[in-house]
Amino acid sequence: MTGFIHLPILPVVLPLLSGIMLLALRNRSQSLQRGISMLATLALVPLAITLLQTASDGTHLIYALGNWVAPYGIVLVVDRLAAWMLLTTALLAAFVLLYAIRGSDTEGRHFHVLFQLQLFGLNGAFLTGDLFNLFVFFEILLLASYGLLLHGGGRNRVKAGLHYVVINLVGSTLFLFAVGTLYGVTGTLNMADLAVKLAQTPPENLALVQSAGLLLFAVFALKAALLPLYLWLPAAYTHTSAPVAALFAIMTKVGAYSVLRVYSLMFGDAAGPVANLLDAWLAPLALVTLVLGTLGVLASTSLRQQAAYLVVASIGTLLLAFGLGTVDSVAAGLYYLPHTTFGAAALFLLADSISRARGPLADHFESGPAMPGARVLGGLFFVVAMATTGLPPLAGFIGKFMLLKAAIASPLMVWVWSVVLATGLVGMTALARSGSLLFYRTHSVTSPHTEPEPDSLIPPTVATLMPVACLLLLIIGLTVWAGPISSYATATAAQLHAPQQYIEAVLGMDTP
């Protein structure tokens, strides 16, 4: 493992100093701009492929920065799960960068600067192996995305802007009083050590411990846009400009990607007095949340806003998954993942397209001319109609499938069958009417808006719609081998079903 002693570091190190000579040199070329946050980009699928074989065996690949061992300092953890998350990151956001670079960057200033440190917070988040780290990159994602969710300015986004920064300032305080709470009791942040240590929590702490517990679910339960903690979503993903919309997509995963695991190395089956913590409250949120979200995606009144609820209804169905609590639930989620955001990230980039191709109509649901290129666009929303709602034979059929299998053992089987399947039929007749009318229904427009004028009507180029095709590509590549990749999720659950694996690592020492 020598050659690979540096590995963990270089998701995090990369993008960050990539930030720092981008800012260096804003008064440059935007061609030169372009090509650095590019390659910087591009840079991480090698690396996190490279991160994801070498922890496929179920090897724990520990960086301690500084060369402070564990618990006393620092340090980057790279399993299976955190790998998954590297690799799903690493490959949207070049196709984002890849839709961005073709104008959307040059509607504001610093773009390339904050997509690159939000690249750094994500992969921050998800290699951490310390909880008050994690509270540092989640504050990273917050300046960097505010910075990106205002890009090009606008009413509309400062408004929105203005709700998501608060909230979630609301949130990293609840996170602060969370982390003092588990520091006071057990004298440590590293995960591993918390893990030890909360599992003999004396009863006179118990009460402390559980509180910080589900102080920690809210904050995770806000960023992941959790009932009743999502209606900060939908504003702020329809306003903003579209390749920050289908970055954010993977914005809510790191909530998810927290609840499961916090929860799953700190109050697992082996904590002790803490034990299962989330079991009467994750499950059954989910369901809800997939619920309003579908309900949402059935009442959008624009395709921008649809994909928002889809975002919301995905994440329903993402943390039910994680719920369920099972080797073969988690799996499910785990293999829907990257899926629900492939599909929401094209969903956003599609729906700019479109948008543009409609001029004053956009994306409203509003029929009127045929738009320009219209059997493209409507070709590609109806593949991203079929992943989104999880149709077969893609990707989101075989994950919905997963999941509800993995229920059937479940006491909440009855709930889980009809809620999935309900949002699901709902969902696929609310994107067939969206569909029917930009597509089918052109004629005249007599609504409030004006007629168009030809040159307002920009069509779609190969440029644009590349970046699209690319992340449906993904979607089918998820289909193609869902074997393999099916296989890896069920060995990432059971390794996060295992703690003491990565406990031992991180500590360097066995543990009772």
The other form holds:
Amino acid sequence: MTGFIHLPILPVVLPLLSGIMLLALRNRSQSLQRGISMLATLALVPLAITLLQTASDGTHLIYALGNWVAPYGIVLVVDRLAAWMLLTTALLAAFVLLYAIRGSDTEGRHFHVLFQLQLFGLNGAFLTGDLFNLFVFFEILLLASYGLLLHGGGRNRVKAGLHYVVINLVGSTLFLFAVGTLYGVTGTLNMADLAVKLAQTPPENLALVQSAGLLLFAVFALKAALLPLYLWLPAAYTHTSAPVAALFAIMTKVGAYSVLRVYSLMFGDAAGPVANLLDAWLAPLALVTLVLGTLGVLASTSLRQQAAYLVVASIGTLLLAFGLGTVDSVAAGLYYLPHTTFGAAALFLLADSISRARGPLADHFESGPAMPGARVLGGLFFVVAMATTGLPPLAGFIGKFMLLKAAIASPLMVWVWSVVLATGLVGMTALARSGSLLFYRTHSVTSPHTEPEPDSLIPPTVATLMPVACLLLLIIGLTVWAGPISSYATATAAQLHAPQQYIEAVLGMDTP
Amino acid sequence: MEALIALVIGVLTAGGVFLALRGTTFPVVLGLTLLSYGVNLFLFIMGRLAIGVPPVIRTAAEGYTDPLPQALVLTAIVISFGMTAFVIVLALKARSELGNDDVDGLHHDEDRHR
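Having gone through the form predicted alone, I am curious about the other one (the form predicted together with its partner chain); can you provide its structure?
Expanding to the full complex; the earlier chain stays at the top.
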């Protein structure tokens, strides 16, 4: 079992090492680089499953880096939530990479290096148990995401990228201010230790701690694209390349994860004077985000933009679930999270195939020539649209149903029910309209069978549609095994509501 | 001393925020740099101001200064240094791609002469 104790660090080290290796091999053949990148990404899936199985009985797997015990050293903590996020990331990354190696990775240099470093940052952020370390992993994933966002270059990408980079740099500064304040007051950065210290905050420091806590919330809300900090997202996601936008479907969830982790552990029910700091903010902001995101979906002028606004709307739903704060609602959010991640990624990838098949019109909502392969594309679009808007029988419906059920006891019940149901209907209408415009309202003269195909219309290939189909299969899997998965989500939520276990696991660790 | 350093951090941050809100890329980059200076100083003094005492164990020491913020600020400096370099290159790239140094790539000449 000696190798087993090092298991928690592997999801962090593996992408880092393969990223460095890919950098060294940058002048070697494209297929070698693709192979290594694919292997390293695929290896994360069994790793995440192993960690998930270990964590599923409620144990906290603690890994003290350099064998420095908490709170003095940095610890990595695998609990149900961390393992859940790792598995979601690994599955998403594998299929996104499968799409990228069909060509879009050669648009610029170092795609695979940046991709692996992005995974390094993501996995690290999910695993770390130290607030400053969380900042460092945020920076790593952001720096990799800057490179990926700009991958391939071009006017619009540079413009959207500049906004994205500047706003995130300001966000990083705020993060440091918040971390500094918390350290100045408590003298610790370990999250479990912070939870203990914050619960004993003396009254004279209360204002400081509260402002630091809310400052952290502002940073996480920026990453998660919560109102009013979501304005960077649509431009950035619309203009970047399709696999990057699909991978970024998990980026906003990092913000949501951080909100959940920090506020359940450090500012939860047991946090004494600073308990439930976010209650007044999270759910109302999430409701407004959901409304505005859905209005964006309705007003979009291209399919990629629509997908970007769907990401905003889904983060609204997700944070609404986290914001209601009961075990049931958090469980609904956790069940909904992988579904919406895979659904958004599938939509971005499919939008890319559609825009290739439409030639110069790309994915703009204008009626154009009939697409080659319209039946397959249309069929997939139908299923993706059903998934992203939360229509039965797919998992999005189950997630939203769990959320509505959990909201019955909440004082916000009327708001939650009306907003979630109304935005669901509006989103459905918007996607139905896009679908009928793209697939039905075509110029009938250009039938692909009778007229010579213009070179600009590239028919979809099996290779480009395969990742989309696989992501949809994952969503169907979430639906078919909804029972065990939602009970895992409920167990995760229950674990988050008992932060004492986490604190004891981290601080009560003996030196081996 | 405390008042002075608080004032310095405040001025740096205020200047940084002001410049970061400008409409052209160069002041924005300068603003981000000032902000990172401000936050680095802020992190540094979070271990409290202690003058002339060592950060590591020494037998003759009367007291110690907190070594952790110094390690934190080192990390933060390295990160902000890298980020500044990146955002400068990106601003130059935006200048060449968009044809001007406006953050939105707009030409304001018409508005200016109105």
